[in-house]
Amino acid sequence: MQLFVNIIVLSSIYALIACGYVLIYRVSRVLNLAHGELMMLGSYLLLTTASSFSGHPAAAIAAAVVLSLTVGVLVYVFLMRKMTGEMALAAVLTTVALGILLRGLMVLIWSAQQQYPGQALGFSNPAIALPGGGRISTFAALLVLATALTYAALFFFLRFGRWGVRMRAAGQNPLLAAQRGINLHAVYALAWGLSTLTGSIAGMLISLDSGLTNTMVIIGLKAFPAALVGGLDSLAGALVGALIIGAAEVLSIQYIDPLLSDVVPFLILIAMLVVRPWGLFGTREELDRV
């Protein structure tokens, strides 16, 4: 039972991060390789708001969420907007440079020491006993719940929401969408904002559960294979890919060698690129455009 719980928790972490990769790629065909750094920035923003709103954890969390959404929008407005219309490689390299810059700034501002936002907010993290002898921490359970709610909200938003339909239209045919009066820059800014927000929520919950260090960016990087295995333009694929990566990693730790935990996701990624480069649920024609 505990093995199953570990798989579900790790898969939820990867799924919540992976949906950010999918959102940006699905709308603008850009691979955001700074997603892990933006996720970690959300955690540090929570640490900052926790000290600024001492004694008011709800206000601190709300402020961190709003700031994370704003950061994503600002990244597009002041940086990625200039990459619109340029070749895909230029946009990808821009995100790489952004990630390096953010990582350095976060070390300079908050240091590289491990910190605990949960303590600053006054939260405890008791374990919850599950049927069958399994146990799960409170914030790990909240992370699983947050993943389920996030995907449900995104599916509903993209299917029925006015701006969600515009995002889908921009992703399928940006020229036709622009001709029909859709503001592409507003759509792209929204996609970057939502992507950063979902990643930041994952980072905040991870830091509340196990603490915050600058190595959190590795978790964001390991979620990228989950997005590609499932298909970079499919939210449902991101869920399946996260489950595959999470299960493979937990099982390799349990039955082979814990040192393989950082290797397994990328071994699966390489295998998928050889067999089916567009992912399990991805669209082959769209991936060929990159």
Contents of the next structure:
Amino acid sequence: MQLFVNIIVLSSIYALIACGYVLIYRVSRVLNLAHGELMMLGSYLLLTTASSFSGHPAAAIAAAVVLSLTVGVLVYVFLMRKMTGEMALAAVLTTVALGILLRGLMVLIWSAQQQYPGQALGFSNPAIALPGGGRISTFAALLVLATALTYAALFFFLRFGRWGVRMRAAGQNPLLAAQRGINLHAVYALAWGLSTLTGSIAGMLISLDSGLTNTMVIIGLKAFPAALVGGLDSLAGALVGALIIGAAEVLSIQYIDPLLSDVVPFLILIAMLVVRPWGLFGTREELDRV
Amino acid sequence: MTPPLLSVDKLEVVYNRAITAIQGISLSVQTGQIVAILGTNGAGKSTTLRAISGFLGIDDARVTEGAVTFKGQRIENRPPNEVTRLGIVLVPEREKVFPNLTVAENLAAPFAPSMSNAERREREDLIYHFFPRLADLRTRTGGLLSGGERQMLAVASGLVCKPELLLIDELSLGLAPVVVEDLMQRLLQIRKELGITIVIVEQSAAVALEIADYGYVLENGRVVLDGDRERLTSHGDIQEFYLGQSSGDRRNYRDVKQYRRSRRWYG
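Rather than the form predicted on its own that you just supplied, could I have the structure of the form predicted in complex with its partner chain?
Below is the whole assembly, all chains and molecules, this chain first.
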């Protein structure tokens, strides 16, 4: 039972982060390799708002959420906007550079020490006993819930939302979308904002659950195989991919060797790239363009 | 004479900063007209339409010289979404619908998010009035439509943008003559009921001259001939090269000289 709970929690973490990769890739065909750093920035933002809004945890969380959305939009407006029309590779390399820059800045600003935004906000994190004998920490449970809600909201938004239809249209054919009056920059900025927002929510909940150091980037990086195994342009795929990666990681820690935990996601990634590079649910033609 | 709705003046378009696709094309479109742009492959017809509707950065094309004026406003090198909002909508030659969106979503994508539900319904009803077939196909995915249905959807999704000027690139491409005939009649109906001005680009002069009021013939990025329908259909070169009616006696290919009689050079 505990094993099952661990798989669900880890998969939720990966799924919540992976949907950020998928959103941006699906809309603008750019692979955002700074996603892990942006996620970590979200949790550091929470740490900062927690100290400036001390005593008002709800206000602190709301401020951090708004800030992270803004960060995503600003990254597009000031950096990625200039890359539209350039080669996909140039855009991906830009995100790599952004990631390295952010990582350095975050150590400079917030130091590399282990910190606890949960303490700063005055939250405790009691374990909840589940029927069947498993235990789950409060924030881990919240994270699973947040993942479910985020995915439901994203599915609904993309399927029925007015901006959702425009995002899908822009992802399929940017030129035609523009010719139909859709402002591509607005759509891309929205995708970056939403992607950074979901990533940051994941980062905040992880840091509330288990504290915050600059090694958190690794989690973001390990969510990338989840996105790719599922298919980079498929949200449902990201969910399935996260489940596969999460299960493989937990099971290999349990039955083989805990040291494998950082290796297994990438082993699966390589295996997937060899067998089916466009992922389980991805579109084959999409990958040829990169 | 009233000023034209659209005028293109000595337009020059360069791809990749190196390849000149059109060199000095001038044409003008009066409100309410149907204007045909004719010519063979690579004559610059599509480029002319694309230049009017605007390029994206990914096209790597630019208007390097000349002017495009729409209702007295210069619009060359504006992004396509702004040109669409001004009232010029292009139905492109290829990739004209969103393949993974349903018919209804294809028609809804151009709506501004702030548009009221009443307005949306009104525009949709207008579309289903002109293209009742699309109402039956509402939930069908764009990529699964037949060629004729896809062309219908492409024109319809252009119409929901409420254009004053509709640009259509190769309406007849790859379609059966009976389907083309039907689409052409719809265009006439659309012009009559909505007063929309239409520019069509066609390789098939017979089809285009059936409904056009005025025509331009392009060759190698230049206008080589223009005139109203009567003038073009009776013109010897058009009859011979586009309508396939030879003057009777067989001629040697060596004697064929295109447009020698009326060649005009701009710029």
